[in-house]
Structure formats: C-alpha cells, structure tokens
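Heads up, the chain below is alone and in the form predicted alone; it's given as structure tokens.
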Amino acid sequence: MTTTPLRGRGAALTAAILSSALVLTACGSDGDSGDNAAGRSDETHTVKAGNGDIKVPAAPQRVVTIGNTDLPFIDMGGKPVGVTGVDESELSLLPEGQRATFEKATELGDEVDLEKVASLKPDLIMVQIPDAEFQKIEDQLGAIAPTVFWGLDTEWKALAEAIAEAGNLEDALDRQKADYEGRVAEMKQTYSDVIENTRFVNLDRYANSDPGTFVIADIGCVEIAQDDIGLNFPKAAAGADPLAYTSLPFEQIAELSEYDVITYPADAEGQPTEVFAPVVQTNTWKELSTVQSGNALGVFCPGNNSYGSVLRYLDSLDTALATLPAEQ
C-alpha cells in the first residue's frame, strides 16, 4: 500500500531562497548551538533513502520534517525542532501530547522557508513531498543539514521504518509494529467467519467532490482493512486507476444493495463526517436494506501512515464489525 498524502500534503512545497551567508552560518563552526547542543555526539551511520546513501547523525537531536514526515516523526515520539503546514481538520484527529508537540515546533508553512529552516540550525532534516518538488530544494536543504527524502509512492511501513532509522527511534517503532501485528493477528481470528463470507464495500466523500457525488473508496485505510485482515472489498484491476478517482452520482447508491456491509468515513463519535454527511441523508441511501438493517459501518481513519494512527483506525473498525450479526 502507498502513502496517501493526507488531505492534500502531497501539494506541492515551493522554497524561499536561500542566502550563501545562511548556508555558511548553518554549516559553520557555531552550528551546534540551541538547546539541544549539549546532547550531540559527533557518532553517525549511513541510512538509504530515495535520495541515495546518506550519512546522518546516530541520534539527531534537532530535527527538521517536511511534508508528510511530520506526523509519523512525532507518532514515534520525535520531537521536531520545525514542521510543514498541517491544516486545522488534521491536527484536530491527533491524540492531545502528539498536537502540542507539532504546536511547539517551529512553523514552517507550505512554502518552505529555506532561510527559516537553517535558523533552526537542524542535524537532520526529513522530507516527503513530490519528487520534482524535492529536486528544487534538494541542494540546499543539503548544504544545511544531512537531508534523507522519500517519494510520496514510498508505502507507509516502509517509510516509518525508514523514518525510526534516521530518527533513531527504533525502540518505539518495535513496539508499535508489535501492537499492530498482535492487532492484525486477532482481528483475523475474531472475525473469521466475517471475511470468508461478507462483501463490503467503502464509501467516502471528498472536500472538493462535486455535488451529489460520492466515491467506492480503495485507497487510503480501507486498503488496510483489504490487505491486512482480509476483509473482501472491490478494488481496481491490476495496472487501473483507484476506484477512489472515479466520481459516481448519489443515482448509483442504490447499486450498492449488493454488498453485505457498507463502510463509510466517520469522526471519532461514530458520527458521518461532514464530508459524507450529504450521503447518508438522501432517501436513496436511506432505503438501502444494508442501511436499515444497520450493516452501514461509520469507521473513523486518522490516517494511515504511521502505526499509531493506524491502531486508531483498527479500534474503530474493530468496535464496527463487532456489531455485525453472527452470520451475514
């Protein structure tokens, strides 16, 4: 499974420029100043990134994350000195420690402000974004800090254990990676019967959908769902677009008697998203024999590119399939 940017951080990043002075005071002599300067050792080890072989500090105390290194970085209890943009809607879903750690960060912004990044006299700098986004800051980010970049194609474990390694937070990793798999294990055996014989389906909305428009959703959570557990949901043909890029007029809910069980996007009361909320409130989904037998599922997703969030969405999937009868 691929990285889904979440709600739109794959955008593209422009930077400021960048002062030759301001790369020679962040590389300079007096570049291990700041709070953290006390705690750095001059130990590194070589991590290999979609930028190539980088070597970077074996425990990096001032960290830079751009893109959608933000918040996996902090889901392992990083604590980066400066982050990238996070709309409101975002950070609402994070656990309350994980959103004052972002707060204290340093802000960034969408445009990366290159001569703000190296005020932060960073030891490491962690990127995501588009490649071709990266290739204009690249040299530059460079010249500040060791800098290890991943594409947004980079599939979400993947990029945790790439971000625990040059983060080096490797022991929390471990234990996040042992939740999920102890997760996955008994989500498999509980629910058994449920995957061998029900057909789901997954619903969503997007914030710039058309009118009277949803979408069978195949990217995102939902893959988690698919790959992991097993749950049998309709997904493109090998070498296809995601299902999720094709819009399909509110007419076309009433196809979706065919499936056992319906999933759709809910907050963290089990309630429609705002987004979906037009969905659930026409007659057509209302008259769903699924929708009145009460197998529509509201499943929260607070996004799927780190372990922690990921747990969060198995709980509320876990707490969802539970109310599904014995047989289907």
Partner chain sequence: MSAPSGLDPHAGSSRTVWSPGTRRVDFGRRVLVLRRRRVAVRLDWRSVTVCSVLALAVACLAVLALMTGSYQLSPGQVVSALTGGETGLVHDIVVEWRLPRVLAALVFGAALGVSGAAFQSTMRNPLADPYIIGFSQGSYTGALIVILLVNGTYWQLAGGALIGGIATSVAVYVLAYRRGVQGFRLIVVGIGISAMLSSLNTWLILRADLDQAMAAATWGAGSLNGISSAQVAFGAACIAVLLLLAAMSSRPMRQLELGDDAAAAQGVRVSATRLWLIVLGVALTATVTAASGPIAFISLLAPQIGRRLTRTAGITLAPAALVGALLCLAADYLAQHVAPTPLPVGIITVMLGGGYLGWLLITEARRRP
Second form
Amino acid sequence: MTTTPLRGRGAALTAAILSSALVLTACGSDGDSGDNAAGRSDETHTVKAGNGDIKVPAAPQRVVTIGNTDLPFIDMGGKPVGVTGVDESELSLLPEGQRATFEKATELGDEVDLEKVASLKPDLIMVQIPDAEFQKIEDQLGAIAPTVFWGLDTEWKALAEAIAEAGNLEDALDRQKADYEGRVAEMKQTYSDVIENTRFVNLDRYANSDPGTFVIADIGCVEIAQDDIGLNFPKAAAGADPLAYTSLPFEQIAELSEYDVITYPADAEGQPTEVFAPVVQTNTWKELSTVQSGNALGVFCPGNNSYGSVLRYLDSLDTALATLPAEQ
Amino acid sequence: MTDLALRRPVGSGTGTVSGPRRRLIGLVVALAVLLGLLVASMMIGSTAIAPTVVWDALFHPSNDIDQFAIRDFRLPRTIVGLVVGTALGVSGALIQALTRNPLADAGILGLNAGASFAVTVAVGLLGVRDIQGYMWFAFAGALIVTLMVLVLGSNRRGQSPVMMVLAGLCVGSVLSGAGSALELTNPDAFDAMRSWNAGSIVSRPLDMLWPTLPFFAIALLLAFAVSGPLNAMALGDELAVAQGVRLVRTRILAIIALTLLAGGATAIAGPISFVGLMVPHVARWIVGPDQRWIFAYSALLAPILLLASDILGRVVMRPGEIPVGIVTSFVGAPVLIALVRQKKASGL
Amino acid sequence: MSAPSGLDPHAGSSRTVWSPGTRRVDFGRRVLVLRRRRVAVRLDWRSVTVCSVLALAVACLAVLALMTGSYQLSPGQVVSALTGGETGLVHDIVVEWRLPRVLAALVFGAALGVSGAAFQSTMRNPLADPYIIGFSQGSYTGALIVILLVNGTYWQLAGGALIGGIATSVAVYVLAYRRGVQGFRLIVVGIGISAMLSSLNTWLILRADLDQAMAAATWGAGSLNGISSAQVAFGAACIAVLLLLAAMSSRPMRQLELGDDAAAAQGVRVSATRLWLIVLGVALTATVTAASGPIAFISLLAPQIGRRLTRTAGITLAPAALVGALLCLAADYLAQHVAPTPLPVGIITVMLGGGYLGWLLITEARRRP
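Switching forms now, from the form predicted alone to the form predicted in complex with its partner chain, please provide the structure.
All chains and molecules follow, beginning with the one already shown.
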C-alpha cells in the first residue's frame, strides 16, 4: 500500500529534477559559449573536497586523474591528460569512445610517477585513493597543481557531483542525472509487483575468490537495484556491519532455493562472466529449482561509479527482469 | 629385516626410534587414521548432509541435489587431497635424503618458483584464467626449472647436493623476481595469483587429476626403487660407491621422481609448502634413518596432515572456508615445535 | 618459507649451508700505515684503491640518478637546485623528490652491506642472514597489519614492521629455549613460526582489497618509492650510529674470522663478540626493513663482492658498505629508469642476487677440484 504514494513522490521528484536539469543545461550551454574565450582560463573558484576547500581553475584544460576519478571524469565527457593504471578487465567494459579517450591520456603507472605528473603540466589533479596513500603524495601533488581529493568512502553520486564541479562538467552531469532519474522512475513503475513480492539474492565471484567458493554480495551494481529501484535483496541485520559479501563454498549453492530470484554477473551478451562460470557449471546449480524455473538472471555490470555505466547496468537489469516468468 | 637393524644410525640415540615390529604397527595405525580421515572428509562440510545420503551418493547415485554436493565437491577434494598429500610427503623425503639436509623441501630446488612463474606468465601475458589451464603451465614450469638446476648444478664429476641447492636458489631468485615484476605491474595477474598462491585442493575436478596419475605412479615406483641406494649414500659417497651404488644414476632418478611428485602436486593444488618439509622430518624422528621406512611413513602422514587441515579449514569459519595451504602450517608447525622441544637434538 | 615463491624473496636462503671458496692467503702485500698520535691504522694499498674507485663510482651514479627522471631537467638546473639557486617545482623535484631517494639508496645499501658483513663473519657462512630467526616474515606480518587493517601512516608502518620482526624473533628464541638454546632447535622453531606467519601473510593479502594488497606487496618486495627527506634523515641517523658501532668492532670481527680458538688466544671474548655482531647486523637490517621493506640479497652480495675486489682473506667493512651502496643505487636506477615500468628496487636486487649465484656456480664451483 505504500507503493502508490512512493511512486507519486518519485514521479514528482523526477519532474522537478528534469525541469531543473533543463534550466541548468540551458545556463550551462550559455556559459559554454563564453568558455572558449582565453581570458576565462585564469579565473578560479573554490570547491569543497576531502582535503579541504581548494581553489581550482574555473575551466581546467589539463586534468590529471588519479585512482577512481578517471572513469567518472571520462564518462561525463572529460578528457584527462594523465591517468593511472586501470585493469584490462575493467577497461574492456568501457564504450568505444571512452576507451579511446582513456588510451589517449598518458599512463602514470599503478604507483603514481610524480615526475611524469609534473611533466604533463596539469592545471588540476583529481584523486580518489586510500587516505594513507594520499597522505604520502599530498604535498608533492600540491606543488604541481591544485589537487582535489576524495576518500574511498565517498559515494558514487557525490563523487560524480564533485568531479563535475571541479572539472567544469556540470551540464553533462545534469543530463546524465536526468536520464538516470527518469530510468529509475520508469523501472519502479514497470516492476512494482516484483519489487513488492519477490525475494532476490545477488551472487558474485571475484578473481581472488578461493577456488570452489562464490559470494553473496550486496556491494557493486546490486546496491543500485537495492537502494534506488527497491528490489528486495538480503540486507545485514540492523546494527550489524553491512553485509558487503559473504564467501560460501559451492556446497551452499543448494541452499539458494529459498530465494525467488537469483542475479549473477554476466557479460554484455548475457553469458556468465569467466570468473563466475565455475558456479554455473556445477550440477548443483543446474538442478537448483530457481535455475530450472528460469528465475536466475545474468546481469551485466559495466561499473558502478558513474552515471553512464550505471545506466548501462539498468538497461541490462531491465532486460533481465523482463524475462522473469512472473512478468510474462 | 636384519639389515634394517644394522642400518640404525650411529649416535641417533633417541628413544622414539623403534624396532621393525613397532614400525609396522605404527604404519598400520597411520593407515587406519588416514582411512578415518577419508571418511570424515566425505561427512563434514559447510552443509549438514546425513550419512545415509553420503552412502547413497556413492553407491546408489541419483539426481538428488545433496548427492551432487557429495559426488561433485567432497569426493574430488578428498581424492585430490590424498594424492597431493602423498606426492608432497614422498617428494619431501626424497629431497631431504638427496641433499642430506633434514630441513629441505622440494622448493629448495626452485621448483615452486618455476611453477609459480609459469602460472604468472600464463595469467599475466597469455590471459589464461582457469585452474585447469594453470595446471600444465605449472607442471612444465617445475620440470624446466629442475632441468636448469640440474644443468647449472652439475660439473664434470656429476652433481653435488650443495651445488644443486645453490643452483635452485639462483634460478628460484631470478624467477621469483621476474614473477613479482609481472604481478606488481599487472593488477589482473596479481588478483588471480594471490588466490593460486594460497594452495587449495578444492574445485579440482577429477578429470584434472587422471592425466597426472601415471606420472605419480612412475615417480612413486622410482622413489621406492632409489630408497635403498639413498640409504647407502647417507653414509657417504665413497662408502656408497664401495657398496656398488651408482651415484649419478641414483641422483638423477631421485630428481626425476621428486620433480614429478612435487611438480605434479603443485600443478594441481598450487604451492603447499610446509607438508613436504615437516612430514619426512617427523617421520625420521619416528622410524630412524632408513629411507624405506621414511618414505612409507611420509606417504601416509602427509595426506593425514593435508586432509585433517582441509577438514579443519571447512569447519572453523563455517559456512565459509580457509584454503588448505593456509591451514597446513597452522596445524603442522605447532606439532613440529612441540616435537622439537621434546626431543634431544636430531639431525639426519 | 620453504621456497622463493612469488613475494617472498628471502625464503629458502636461511636453510642453505655453503662454505665459501678457498680463502687466498696473500703475503707480501703493500701496506699503507698512517700514524697519528697513538693510533696507527694499517691500510692495505689495494683496499684503499678499490675503496676510492668504489666511492667515485657511487658518487657518479648518484649524480646520474639526480639527473634522470621523467621530468626533463638540464644538468645546470640540477646543480643550481642543489646549491639553492632554484625555487618552485624544479627545486622540489631535485631536492625534495630525487635527492631523498638517492640518499636512501646509498645509506640503506651501505647499511645492508655492513649488516651482511657482520653476519657472514660471525657465522662464517656467506649465505647467513638475519632472516633465519623469522625476522623477515614477522616484519612483513607487522607491515601487512598496519597497511591492511589499520590503514596507517609511514611511521606506523615502520613501527609495525619493526615490532613484528622483533616480536617474531623473540618468540622464536623463547620457543627454542629449553635449558639453553641449541642451534638446530632454533632453526626448526624458526622454520615453523615462519611457515605460520607466511600463511597468515598470504591470507591477509588474499582477503584484502586489491589496491591495498598491491601496495602491501610492493612494500614486501622492498621499495624506495615516495620516501621523504624526513624519513631518510631519521633512517640515516639510526644507521649512522649503528655503522659507528660496527666500525669499532671491526677488529674483533676480523679476529673472529680466524676461528674461535685463534680469536680467544688473541684475547677476544668469543661468544660475547659474536652476540654483539649479530645484534648489530639485525639492527641494521631491521632499520632498513622498517624504512623501505626488505631489500633482498644486498647483505649477501656486498661483502662477497667486496672481498673479491679487495682480494682480502676476510670480510672487510668499508668495501662491503661501498659495494652495498653501489648495488642499491644501481638496482634502484635500473628499477626506475631502465625497466619498462617502474618497479620496486627489491625485485631488481633479487634478480641480481640470483644472477650472482649463477655466475658463482659457473666460474668458481667448476674450478674446484
């Protein structure tokens, strides 16, 4: 019975955001046209970051991204001059154009080569790495260019806002945000029954998982399905640590029949990922009632720290949910 | 039997070294313990499965979901644990006899480093991602490294244990440095390698084990064949030659056997290092210096240690698990330390 | 502990026992004697030459390292930065970034060389190093706990490594104690404890977040990356005191090498001296390990190479220190500027060490009758 008001509020919210986004976009594009004037590049503004209030150029031209800031920045259309290492496994999930942008930037190595950063002559450095790692290079980076830092505990939406603010990409962010909110509202409506009545569980496996084990995870893309769409995934008991993930041996696959729907990681084509494949190959999985009834869904998660990749995740989730027997 | 008594070491003088009769009884007891562990390994796991289901799973198979858990998960890991344990134990006994160093294990010849490096190359440069793919790389890596150590550690007069150990250290260092360089510059490889490095006997399907069994069988036969000559060599090379032992042939056969055993075990399970060092050492304390007895005891005690550790690893963090390679040293080392504190000093 | 696997460069070396090649005895060498007041220093002519050449090589390499980097600087800029003529980024790069690293390589290398010399002459075994008593695994465990669980600063990391190493060594000693400590028992207990810690380390690395695990593994490989001038200054101060103490014990050390009886006949208190040298060696290695992670093999190589260069019978401290500094500096230069991507210096030293052993096998061992 709570759904209706919720949905109503969601729709109102979406409308409000959409309209404000439109206004902002309009303003943004106005600003854009003036941006190219050479005089603007000396202007600065102050942004709030994890390392305090930092004065950054209003329109930074040479941005170096360190740690997790690279992909969100590129996702909003940013073109960094220097980036730190990204695993091939993560890079292969990027859309063509973003990958090209990434590869055009100078690679700074996994441990940041500070001299290389300096030689790129950046006018802004954006960093998201562990606090202890940042402390080691904070002064050196500051000597090169204005440096904005966010800790690993910064939530992805907040990080996107902050990167957009510092990197002068606010219009792109607003467009993405509007798309996202619209998409979420739409899915909430389409799957209201599923949201209400279905018990989900999300499985995963990581490259460093022990052989013969899988995990029940509530971190990663599933956070969006859980928090924003409202699907019913198991949560940690109140007061306890967040579940994050629990590692379980394959024997425990049999116990999964208590859930209505299983989600597991798949590639863009919907096939189980290479790391997860050993789970799907077990006889126990094949015999599982949930699997046999078509209630196990492979969902593609291209990343969960930028609007663009999360939108691609929602597409995949939408496609998967549409195949549920309950929906047909 | 009499020559066993004759071979009792000069000055070993420890109370636990027992007569042939008691050694035989000990062997039977060890066998019984091993059988008990094999059964326990089928019964104990993260989910409670009734003994009747276990029985049915093995002898009246059906498509019951619990039976799959027994046949697909517990049975393979039990058999793999048995085979890998035996191989590690006997290979450890071989290297200790060969180098006359009671604290050596097969890793001293750079074997683990070779296997690890080969797997790192497979993961980092060739993009191999599954355990079955790693297996043959690890095996090949171990074999090639042993060959290099043999060549590097030999001179015109054959191989001296000291030179081979140095050669092992040499090849091992270069390869481990190169492996670390690869891992630390390739996060994907690092991520996969840290799991393989822990050493585990889980999720190794039996069809991964079958092709290695002939190697293990040949190696075990070779090991027991050279145990006599190795006994003679323990008393010194000159004495052994006088007794008609052909030194070079014995050493090479022993190295082939231990490479196949340790290389095969590492290929299947990843590096499980402590078993091959501790078990033959403890076996020597129990039975004295006769290699035949040491080999026999090692062949039984090593799978006992491995299976007991594996079972413990399933229980302590239930429903999660700890890889057996992590558990073995926590089970074995306290036993080793307690024993060495009890005993008077014993070298070889 | 048993194998030089993946990230554990010290494994395996502790249990190997190997006696060095025959020591050459050389009579009738030219000797330089300096007399000043009551102190007379006898300096071997060849040693003096070798040490001078080594010192020159170290200096040249240090200048080269200051000149090289991905930020292009002219030699003039480097010189003026060193003499205080530059401000801003150029000053920072030369004085704050490159110089501490070069000094660290130099000082830590020398410390490791002397540590190895102290160990090798007490144990009379060229493969001896402090890792025999579990120090390495223990300090790695301490560092891992600080990096992965506490998320601590550099100083906490150094402290953690030190406490871990010392606590492990003490635990090994205590567990091996039973009406006195007997060598074989010490080694067995050391192996047991090291094996457990090694498993624990593998487990910690396995369970950690990938980025943190890689940072920890880089420390474990031995790296001079990001070392600051304050950190180098502190490490150098500790090492300077220890080196001074070592220089004061070089005489009994040389006597000890002649054998216990001979040393005792010359009035050396053998066991006290030996313990003192071991403590010095461990303290030097521990300081370097705390500062930069375990940089492998330098303590093993430097005294041996020094001995070969000076053609002296025993281990001498000055050449060992200079060779250590040269090796560490060269290895770090290779790791930073020659390798396709920058690597921890410890990876290069491990490979250099392996190469040296191979060369040793091919040349010397084959010549032996």
